[in-house]
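The chain below stands alone and is given in structure tokens; this is the form predicted alone.
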Amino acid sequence: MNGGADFSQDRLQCHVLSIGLLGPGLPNWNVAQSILSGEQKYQWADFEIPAVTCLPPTERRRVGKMVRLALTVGNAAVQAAAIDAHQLATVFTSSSGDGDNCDAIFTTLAHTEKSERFISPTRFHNSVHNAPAGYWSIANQCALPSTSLCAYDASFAVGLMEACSQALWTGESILLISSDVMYPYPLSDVRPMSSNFAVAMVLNAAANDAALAKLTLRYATELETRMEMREFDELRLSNPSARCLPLLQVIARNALHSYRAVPRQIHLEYVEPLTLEVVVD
């Protein structure tokens, strides 16, 4: 046992202190709460991924959509939790990484002239899966541990389980960031996504006055939860990171309608044949 955590049970518990969100028609968590809880109508709307002003100018020029998307939601979650990012360990998860960068590398390597098959060092280091974690550490001068994961369409649920485990083990807050960007053609034929999407959560084993929800996680074999509204379920399936939407909808309903006395249970896509059961209080 460490940090007050008890791993003797077959389930884990942690608290959501804040959420950052950016997706089509969901420009931030405050707006998303109203939409997901049914108070405001949802309408799909494409969006531009903002520039990241928290990076030094040299690094800012080098980053692509993947890094900008991850850092945008991460900064939103940290600001909402009123926690210094310098003090947060992180878990980054993504099903795909930076597709634009991979496409450029593949195109270079496929060149018929050997002399043209030159890949710049910047292009190479931006291609690794933990590139967003590296830029996050630079932006926030954070030297605390960081984990980068990939589990295909289960990436969000795997990241949530990992972040919850670390929060319990250390007794400290931790930042989870899940993000996926659309692949360019021809990679999009192999790995189609119809939107960019990212979510971030600050988690802690202990609650504070502003905590949004308590999550109880365990492995299960029930089918993943689908969303009642067709538009939401299409969005959920449009991007692996959007698999978080059933969980976010329950949190939004709890927060705006005081359903806190009624636990809500959902199942997130996990590594087959399992799903991740999440009870929200």
Given for the second form:
Amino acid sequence: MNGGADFSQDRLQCHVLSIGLLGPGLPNWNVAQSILSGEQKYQWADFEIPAVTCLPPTERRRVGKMVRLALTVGNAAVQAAAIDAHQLATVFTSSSGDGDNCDAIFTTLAHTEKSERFISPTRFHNSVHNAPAGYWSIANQCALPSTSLCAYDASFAVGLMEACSQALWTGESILLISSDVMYPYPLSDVRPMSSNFAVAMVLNAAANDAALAKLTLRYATELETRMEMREFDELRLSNPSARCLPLLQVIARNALHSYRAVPRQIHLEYVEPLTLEVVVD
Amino acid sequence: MKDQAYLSMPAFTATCCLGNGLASLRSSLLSQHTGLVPCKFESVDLDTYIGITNITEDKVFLSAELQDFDCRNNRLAYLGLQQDDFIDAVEKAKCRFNKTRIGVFLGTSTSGMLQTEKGYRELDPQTGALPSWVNYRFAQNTCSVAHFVRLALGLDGPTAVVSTACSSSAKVFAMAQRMLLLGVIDAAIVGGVDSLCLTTLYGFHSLQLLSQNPCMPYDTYREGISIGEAAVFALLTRDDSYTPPGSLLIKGVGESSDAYHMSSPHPEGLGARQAMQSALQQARLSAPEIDYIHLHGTATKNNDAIESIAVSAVFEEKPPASSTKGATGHCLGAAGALNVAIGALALQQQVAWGSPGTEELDATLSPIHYLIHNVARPVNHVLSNSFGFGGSNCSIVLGLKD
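For comparison with the form predicted alone, kindly provide the form predicted in complex with its partner chain.
Expanding to the full complex; the earlier chain stays at the top.
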């Protein structure tokens, strides 16, 4: 046996120390908290993805929307947790990667004249799925492990499970960043998304005073939780990273109404026939 | 729980340009044969060599339920799954474990991108729309291969793709290790599948990293990489009383980030060092206990030079080390798992592999004990390196059960 570990246990627990968020009508976690808990009305509003100031100027010019979006929510979560990003391992997850970059490369390669098939070197190295992770590590001089995952519409749930398992494995805080950006035409036809959305969480196996919630994760077969309000459920389905919203809503309600005594259970979209059960308390 | 992090690897298989399955891989390595050929792939006009597999063009290659997933990458995955009785080994695991508790974690960088590349040539002249045969979800999406393999193997467990460029299919071993030892799953299918496409060939060309000749890792006259393709799978379980003596073990996995540059490694190899040291630490081994290092060894000027600096810094006594990419090509997202498979063969054959294609070791590199030819010797522990764009590093220690 491995050090006396109990392998019959199939539940993983971790604490959410902070959340960073950016989506249509959800400009940050504080506003999102009051909207999701019902204290403030929701109104869809498109938004500009901010530039990232944390990168050196040469790198800053090279990054597209995907990297900017991921780094923006990552920075927000790290600041809220008052943790040094330099000492934080990371899990990035995304259903899709940088569609603009992909479209530009495919357009160049489709030239009938082979001699015109010249891809820019920057475009090529930005085409890797772990581009946000690479830029994040450079921006924060963080040499700790980082992984980059994809599980189509289950990408958020897969990332959450992976981040939780790493938090338990290392005993250290970990940063989860889930981001997806709308594809340009014609890719948008085959992968429609109607919003840009990203969420980040700092997780730790142990709680601190500012912890927002304790999560207990396990694989289940119940149906995924839908949002009661139609506009929230439309938002949930508008972008794979927005599949986190049922979880964020429970966290928001618990935090604002402080009825932490009652655990709430939700099921996040995972890979069929499984869903990811999350008990929040 | 982290005191001992060993995993058992009861089955594995690899398909690359050296042939389908382990028998051809083993015999090619023993004869130091290279599988690299001049590039005649698709419409590519680049003056380079590639490692191409013999994927069939047969229209009914995949069974009806898998047809939606039809693309080069998933065909390669399917071909790979048929080798070395791998499916039988998975069926046995399904008898022993609940199939919702068997994970599928695969690495890829290309996925089925080739299909979309071709689709862009046939955009509707009026609307600019992609042709109807482009299937984003089941071909192009990065996770397509993991969904495909899960379906092909009849599994219902956790599924994900790790896509960290050329370290992707090494890092899946770390993901499976955590999930297994935390008790979330009881077995995992890990590995990597990466296939030839225009983006990687023209992309590495744009970085001026493609070799015009078959690649020559660590050679004075090395000039870049030869791109290959591969499908590699391994079955992993916890190392427990079921593991027979002599079984292959994954003893340690080490991960790190360079935090330096998107496409160039840290000049002192700091990230690579950290990955190797973490893997050794987790394996509870000291550097002198490694008998062979299967290097990342892509054969670019810079990568080999920096890997030699990192290896030289970690290993005071120099164990034999080599790259086999002169035989297989650099299989990108499948490279990490292929390196593990070839490392496992070193343990089984008790051979430290040489370096097909390499003629003259570059004397300007940091001192390591680089093998050009195979050497029969006791091999109890192998360290396998994989480093990727974005500064993503992963090293794995393999051994045998006492």
